[in-house]
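Here's a solo chain for you in C-alpha cells, the form predicted alone.
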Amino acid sequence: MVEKGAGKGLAAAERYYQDYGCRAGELKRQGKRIMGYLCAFTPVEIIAAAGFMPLRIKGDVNEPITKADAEMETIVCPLVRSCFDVSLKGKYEFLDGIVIPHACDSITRTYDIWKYTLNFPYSHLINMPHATDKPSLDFYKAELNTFRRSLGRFAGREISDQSLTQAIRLHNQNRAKVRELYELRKMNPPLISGAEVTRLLVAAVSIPVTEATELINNVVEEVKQRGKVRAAKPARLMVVGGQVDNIDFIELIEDSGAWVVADDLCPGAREFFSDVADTPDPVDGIAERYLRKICCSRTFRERRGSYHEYLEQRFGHIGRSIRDFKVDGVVLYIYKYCDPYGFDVPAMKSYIESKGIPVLYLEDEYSMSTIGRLRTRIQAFLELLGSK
C-alpha cells in the first residue's frame, strides 16, 4: 500500500516524484531488492516475478551534464545522458542491478559504458529485435528465456511460470487503472490536467506496482470529486515523442492557453495502453506484447498495401487517440540526436495533418535551458489554432 503519510493520491504522486526514487530507498533499507531498468520495452514482469523491485531512471532536467560527459560522447542522446550523469553522482548508488534492452543506439550502444562504469552487482542487456515477424519474435522469447535464468541465478531462485502470472496479472490491473485514469481527460474540460497526469505516472513507475495501482486509484477517486468546475480552455492538444518525465514541457503549453488531453509518450498512453496477454507461457505473452504491441519508432514495420495504409497501420493509434480526445492540434516533441523519431518526423506528421489536424514540431534538449525558446513557438502555435 501507499507508503503512510506521503498522502493518498495527488499529495502522494507529488512526493513520489520531487523526491523520485525515496521509496526505492526507503524499501532497500528494510531489505528489498531494486533493479534498475532504461526504456518502456524492459519486461518488468519477469523483474518483478524475480522478487525484484523495477525502477525506472530517469535524468534530471534541473541538473547540468557534468560527469558523463567524461565517459559518454556527447551526441549521445541528452536523456540517456543525463540519466548516466545522475547516476554517476549516486542518484540510484541503492540499485542491486540494470537490465538495458535493445532499443536505440544510444540506449544499447552505451550499456558497456553502464555496466562498467557503474560495477552494478548485476547488469544484463537484452537484445531485441527491431522487426516484428515470426523468427524475430521467436528469437526474442529465447533471449527472454535467457534474461529469465541469468536473473534467476542472481536472485537465487527460479523464476516459476507461477511467479511470472501472478507478476503479469499485477501489471495489467495497473496498466488497466491507468486507462481509467486517462478516461477523465476526454470531459471537456478535462477532470485532469496533463502535467498531473505526467507526475503521476513518472511517480507510479518508482514504486512497486500494487502500490502504483493504489495511488492511481486513489488519484481517479480524487479527481472525480472535482466536477466540471475547471476553467476551460480553447485548444486541446496531444504531445507525441519519447520519454517525458517532468512536467515542466506539459505545464508550459497547459500555462500558455491548451489542455494536454493525451499522448503517446513514455511513462504515457505508449507504455500502459496495451496488456500481456494470458498464455499457456507466460513468456509467449510477455514476448508479444513488448515486441508487437507497443508502438514506438525503434521498431520497424513492414510496409502492406499503399502508403496511406501504411501509415495507418504505423500511426493508427495516434489516430484513434486524436478522435477519442478529440484533439485539436499535435505538438511532436522530439530530443535533439533521437534519430529513431527524428526519422519518423515527416511521415508522423503527413500521417497527422491528412486528418485535419495542424501539428507542431519541436526539437529539444532534455534541459529547461530552452523553456523560454519554447514558449514562443508553443504559443505562436495556439494562436494558429484559434484563428481555424
Second form
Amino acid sequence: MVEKGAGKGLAAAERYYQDYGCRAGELKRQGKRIMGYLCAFTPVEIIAAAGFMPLRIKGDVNEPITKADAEMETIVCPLVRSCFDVSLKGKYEFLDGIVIPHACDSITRTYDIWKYTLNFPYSHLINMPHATDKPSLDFYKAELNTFRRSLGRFAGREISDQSLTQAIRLHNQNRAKVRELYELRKMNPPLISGAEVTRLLVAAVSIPVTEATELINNVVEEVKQRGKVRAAKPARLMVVGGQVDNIDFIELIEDSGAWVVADDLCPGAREFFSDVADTPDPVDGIAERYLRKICCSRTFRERRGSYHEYLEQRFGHIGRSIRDFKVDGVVLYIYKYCDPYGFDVPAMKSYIESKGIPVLYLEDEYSMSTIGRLRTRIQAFLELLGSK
Amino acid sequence: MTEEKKPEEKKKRKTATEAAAKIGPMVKAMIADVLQARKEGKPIAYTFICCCYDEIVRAMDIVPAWTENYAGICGAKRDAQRFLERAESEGFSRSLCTYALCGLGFDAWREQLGEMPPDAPWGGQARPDVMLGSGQILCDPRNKWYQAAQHYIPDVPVYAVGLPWPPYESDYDYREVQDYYVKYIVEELRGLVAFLERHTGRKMDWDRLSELVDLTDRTWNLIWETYELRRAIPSPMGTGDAMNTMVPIVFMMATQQAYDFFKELNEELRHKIANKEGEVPDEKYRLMWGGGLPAWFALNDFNYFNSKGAVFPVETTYRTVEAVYNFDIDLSKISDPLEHIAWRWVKFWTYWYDKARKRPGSHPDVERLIQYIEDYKIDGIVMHEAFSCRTWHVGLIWQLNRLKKIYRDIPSLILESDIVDISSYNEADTRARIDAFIDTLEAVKSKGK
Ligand code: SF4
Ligand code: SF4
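Same protein, the form predicted together with its partner chain this time rather than the form predicted alone?
Starting with the chain above, the whole complex follows.
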C-alpha cells in the first residue's frame, strides 16, 4: 500500500521514481513473484492474471553504459541499451522472468541477448504482427494464447478467464485515473507540470496496479488543492516520441520557460488513453487493444482513403491532443536508431504543421550529456513560438 | 582513408569464378528491364528480398523493382551520399537503414524533378505502381520504408504482408504453433494476390504459380548443393563471389534464369574442384563470413583477404535457402501453392531449431555457425556490423560469445562500417584490423602444429 500521511502523493511518486523498482524488490522479499517487461506492447493484464506483478524495465540517462557493449551492439536504440546495461548491473536481479513483445527491431533483435545473458527463470517473446487486418488480429490472438499457456505453465496454474477479466478491470481503472490526471493539464497554467506527470507515471509502472491507481488518485487530489497559484509560462508544448522514462528532458523544456501539457509517449498518453474492452473471451479485448488501439509507429495501419486521410488515421491522436490540450508547439523527441519513429518524422511533421503548429524535431541518444546539448535548440524554438 | 574516387574510376573486383563475373551485366539488364517496363506501361512493384512473394509477382507478370538492390548499386558505385543527404534534408535520421535512406532520397528527388535525378546510376529507379512491404519478426524498414515513400508518391498503394515465423523458445516446440503461423501467412498471401489484382489489373495464373513454386523448390535445392561444393579443399569459391551470386538467389528467384545460373556455377565449381583450383593459389586460412551484409563500396576487402591466403568457403549472409528435401515435411504433397510457400518459409526459419535443442545452451543461429565450422573446416570467423541495419547486425557479438562458451574458442573479427554510407568506412583501419586478424590466425595455426 502507498504509505499514508505526508508524502502519499507526489512525494511517494518521487520516492518510487528515485529508487525505481524498490517496491517490487520489497514485494519479492515477501514472496510475490515479479515479471519484468519491455515496452507498452506487453499485455500486462495476462501477467497480472497469472499472479505476477508486472514491472516495466526502465533505463537511466544518468548512468553511463559501461557493461552492455560487451554483449549488445551499439547500433541498438540507446534506451534499450541503457535498460540492458542497468539490468546487467543487477538492478532487476530479483525478477522471475522477462517478457518482450515484438515491438521494434531494437527490442526484438535483442531478445536472445536478454534471455541468455541475464538467464532469468522465465522468458517469452510475443510475436506481435505489424499489420492490423483481420488475419493479423486472429494470429495475434493465437500468439497471446500461446503466451497465456506458457506463462500459466511457469506459474503452475492455468490463467483463468475470471482472473483475466479481473486484471483487465483493474488496469482499465488505472488508465481511467490517468486520464483524469491529464484533465488537470488542460487548464492554463496546468495544475501539474509535465515533469511531475512523467515522474508519477514512471513510478506507477513500477508498483502493483491497485497501488498505482491509488497513488495517481492521491496526486490528483493533492494537485487540485494547488488552485491557480502556479506561474503562467508563455508556451504549452506537447512531446511526441518513444519511451521517455526519465524526467530530465521534460524538465529541461520546463526550465526553459514552457509547460509540457500533453504527450504521446510511454509511459504517457500512448499507453493510458485506450482501454481493453469487456469481451466474452477476454483475450479478444486484449488483442484488439494492443494491436489496434495503441497508436504507435511500430504498427502498420492499412490505408483507407486519400493520403491526407491516411495521415489522420496514423496521427489523428496527436491532432486531438493538440486541440484538447491547447498545444502551441510540438517537440518530436526521437532516439537515434529508432526505426519506427525515425521513418515517420517527415510525415508526422507535415501532419502537425498542417494544423498550424510548429514542430521541433530532436534526435537524442538517451544520456544526460546529450540532453544538455539540446537546451539551445529548445530555447530557439520557444523564441520562435513567442514571436508568432 | 576513404577513397574519393569517381564511380567510373573504381576498379572492378576480381572474381574467382566466371559465373560471378557475369552478374554485373545481369543486374544492369534487370534495372534496364524495369525502366523499359515503365515505358511500356507494365505494372512495376517496389519489392524487398526474402518476402515470400517472388513466385506471386512473377506469375502475375508484375515487374519487381528491388529497392535494396538499387540502393546497393548506388553504394557499390560510391554514388549514394547525395541521396542519403537528400533523405536527411527531408528529416530522416542518418542512423536509419541506409538502403531505405538512399531509396527515399532518390524518390523524393525524382518526384520533385518529375524525372530521374541527374546522372542517376544505371538510368535510375523507376516510379512504381505498387509497393510491397512486409511485417516479419525483423526489419522495421520492411513496413516503414514504403509507408514513408508514400509521402513522395502518395498515389502508390502499399501492401504489408504479415510473414512471421515462430521464435525459438525454451518452453515449447515451434511445432505447437506452426499451424496458425502457416494459416496466417496463407491468408496474408491471398490478400496480396487480391491487392495486386485490384491495383495492377493483372490476374493470377494459378497454374503458372504452381509451376514457379516447383521451380523455386528445385532452385533452392540446386543452390544448396552448389554451395555445399565449396567445402572442398582448396575451396573453389569465396564469399566475395557469393556477394555476386546472391543476385539470382534474392532478386531472380522463381525464374528459369536463376536456375540456369546455378546449373552453370555448379558445373564450374565441379570442374575447379577436379582440377584442385582454389579461390587463391595457396590456401592458408579458411574463414567463414559469419554475419552481416557487406560494405558494398568495399568488396575489394575480400580480395585483400585473398591476398593473405585467406578464403571464405562459406557465409551465412544471403544463404537464404536450404535443401527443401531436408525439411521434416514433404512440400511436394501440398497442393495449394500459397500454402506450399508458407510452409517453406516456416521450415526455413526453424531449420536449425531441433539441432540447437540438442546442445545445452545453444541457439539456432549459433548452431548454424558450429555446423558450418565443422562442414567447411573453418579456422576463423569474420563478421560485419553495418551500423544502419539492426536486422542482421544485432546479436553478432552475442553469437560469438555464445559460440565460445558452448563450443570452442575460435579467432573472430567484427568489422564495422555500413552497407551504403561510405562515410562510415576507413580503408586503412579496416586493413590494419584484417592484418592483425591474420596474425592471430597464424599464431593459432603455428601453435597447433
Ligand atoms: S524508442 Fe524506438 S527503437 Fe527504442 S524501443 Fe522504442 S520504438 Fe524501439
Ligand atoms: S534487412 Fe537491414 S538493410 Fe535490409 S532493409 Fe532491413 S534494415 Fe535495411
